[in-house]
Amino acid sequence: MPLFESIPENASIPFVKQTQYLVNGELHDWQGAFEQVFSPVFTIKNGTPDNLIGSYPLMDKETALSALNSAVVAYDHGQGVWPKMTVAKRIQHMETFVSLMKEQRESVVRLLMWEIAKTRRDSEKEFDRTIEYIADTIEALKNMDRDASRLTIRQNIIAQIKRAPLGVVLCMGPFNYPLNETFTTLIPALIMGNTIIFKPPKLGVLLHSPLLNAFRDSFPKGVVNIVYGDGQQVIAPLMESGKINVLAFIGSSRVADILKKQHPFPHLLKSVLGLEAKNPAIILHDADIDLTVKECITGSLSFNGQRCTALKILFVHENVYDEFVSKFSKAVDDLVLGLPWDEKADLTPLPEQDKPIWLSGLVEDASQKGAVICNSNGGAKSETAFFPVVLSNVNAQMRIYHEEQFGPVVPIVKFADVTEPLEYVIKSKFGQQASIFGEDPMEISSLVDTLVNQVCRVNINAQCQRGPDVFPFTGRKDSAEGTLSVSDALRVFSIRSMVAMKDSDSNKKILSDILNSKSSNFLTTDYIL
């Protein structure tokens, strides 16, 4: 543990009492009680051991409930001022959002690497590549729109179809990436001209304090409302009411499956959700192993494999299993644990403090049915810190076979025939992604043929991951509904709307009038630049 007076001026932070939260378009000062915010980084405080950093109000029924009824007034039916401004002024909106936000890149990154333990580099890639997202959504919404200027004439018909608002979103992000996998529901929601409750994730909850005022600045009051506390007594009401016209969350499908079935209206809800996934490498007999090592070790390890994209279990071909376990075992060996701050570190402590206990079950589970434990470091652990386990010989006994870890266990199986993980896949619950390694063009193309129809991502030689953000991300099975890319979100977010006439003079006229005044937001040929 470092001496709090050690920690560097580019990483210390203040101690973060969150006393305000964003409702009705203002900042309102907490009275009630406040959740305590502990960081996975231990130091010593003269002389104890302190992990303390701040504290976010536990709002209660009626306070959610009052952001609630914001959402649902500044939406009015779709007739409120967002959902019927012009796809242009929401875009003005929206990059004055992130100039205000490009403003504290500094102070979210710092809370990303205290609240998640995030290392530097990885917590400005977050901040950075959001920014990004944010940029390409306005573009590609731009596309979108430019593609519904036109008129359409059909069978007598002149029609004019473009995308509408759905209504109130609630959006819950995860605590892996509580800035970019929140705001890949949450803008595209948020430009389509639904109105929003945000629900920041139980862990990653202070780095988004600094973004509050550029919320409030940058849309009209009731547009976009955050709500903290215990998901019982915030979210449970927000449900129940009735009132919340798209889910997007991004977590586990126990927890989906709860906030679903609370809701009364099953019909109305529309949820886009992303959820849990075991991707599996396939490792072929002829795989290039230098690479496929690598690949692997970024693919399993990144954050410390607490990624829904991760590769969560090796299937290994018996003709290369020996020298891939020894390969791979080395270089998890040669990753550095530290501190988010350090330059060298590749592994940082664990987010969730019952992580590493929980962790270790499944490698004694594993350990007891035969697994063996390849790397010399697997499982030594301190506080929040685990050091990556190498599990060899696995088998459809153990735990680790069928759970997703979610964290620095990498279990490895030997195959013989290349049915036993394409078997493996088909029988799963999860159907997010995978990785195929090898060389033979004719043994990949039969693999990809299968895979395609089980997982909605095959990766050749390499890992498994979600950008660039372009490319459509979801899964089968339990691992999403709905797909959030670029493109897809604002889809994902909206349903298209049309506005119908018979092609007759008379009706012309009127269409003619229409557009020729600018009296509607809706039905324009303006073309946005």
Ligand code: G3H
The other form holds:
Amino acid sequence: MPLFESIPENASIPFVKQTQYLVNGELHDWQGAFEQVFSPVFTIKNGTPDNLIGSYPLMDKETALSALNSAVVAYDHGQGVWPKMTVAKRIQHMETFVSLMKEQRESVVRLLMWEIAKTRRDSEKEFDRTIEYIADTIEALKNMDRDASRLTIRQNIIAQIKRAPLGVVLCMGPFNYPLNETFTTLIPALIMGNTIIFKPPKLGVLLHSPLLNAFRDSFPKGVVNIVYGDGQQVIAPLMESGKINVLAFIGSSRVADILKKQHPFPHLLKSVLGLEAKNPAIILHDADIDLTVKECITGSLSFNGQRCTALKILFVHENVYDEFVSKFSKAVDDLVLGLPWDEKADLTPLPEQDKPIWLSGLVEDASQKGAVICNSNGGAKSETAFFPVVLSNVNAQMRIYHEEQFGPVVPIVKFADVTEPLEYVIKSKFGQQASIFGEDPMEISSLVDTLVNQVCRVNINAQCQRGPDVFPFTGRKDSAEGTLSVSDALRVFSIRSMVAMKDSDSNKKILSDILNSKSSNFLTTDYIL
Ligand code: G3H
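Having looked at the form predicted on its own, could you now put up the form predicted together with the ligand?
And the full complex, kicking off with our chain again.
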């Protein structure tokens, strides 16, 4: 545990008491209760361990409903300034936001390090990836709008087909990518003309505070509203109101189910969900073991395994099992567990404070049923730090075989016949991605043909991952609802709407007059450059 005074200057943060919240284009001073924020990183302050780094408003139902009302009024049944604005103007607002957001990079990065113990390297990557995602989204929207700028004439009907917003979108991201994954729904939803309420995840709240001014200054009032606090207090009333048109949620299926059921009009609500996964690696008899070990290390343990796309179970062919287990366990033991700002740190403390105990329970259950801990440092704990455990001899009787660990425990299963891991994937309630490691094109192609109908991305000789963000990111079964990617997200948060007229002289005159006078924001053939 470091001394508070020993924290390097480039990692230090002041105590962050966030007292303001953004509703209806104004930053209001919160007068009620506050939630304290505890870092996964403890420091010794005046001789005692301390991890209190800030606080934020613990909103009540009334305040949450004022945020909802503000979003509803700003949308105004699609009559608001924002939903009716031209795409080109919305893009200008977004560009203003990005330039203001970039100024806050260092503050957001430091808060990412303290709030969720993401290394500086990964925190910077999360911020920069988000900026790139916004830039790519703008480009994709320009392209989409250019394609839609022409008129279509079929069967004597002239039409213009475009995409229109859906209404009020509630965005909730996960703690492992509190900025990036919140913004991968918020940004496309916003730029398509919807109005937004967003709630930062339970862990990873303060890092949004440096962006409050940017939101306020970049968008018309009521277009972006932020709520904080306990989900039961602030989210349930929003869903129960029936006024949320889209739920964009990345987290657990348990919470997603609760939220969806709270909405009184199931057909009015569209859900865009990123949920759990248990992505397997299938390591074949002829896999390049050194490459496989390297990919499985990052695949299973980057950000301590706290990625929905992480490899969460490794199936290894019996011919290479011993070699793989031994090299993989050694590579895990060589990882450095440190503080987020330590340049050498591969692993960091866990933000969920009770997680080490929960993970120990998974390991204990597996050990009692015959699993073996194969790395020397496996399971060493101190406060919120938990050194990864490599478990071999894993079988279907163990919880770790089925449950998503979302943390640093790596189960390894031996197989003789490749139908065994395939059966696992087919029977699993998850269906996000899989990785195959091997060299034989015939064997790989046969596996690919089975797996593409079970999951939504099959990686060959590589770990599972979401990026590049222009690729579709989704899942089957309990893993997702809807597809996200730069361009898919624009579609998911909008609906096709069109204007059509019979091809007659009088209609053509009306159309020409509208186009020439530029009196409509929708019916226009203007081409965004
Ligand atoms: O937590 C799930 C993320 O979408 C994973 O993204 O594969 O880029 O880490 P990533």
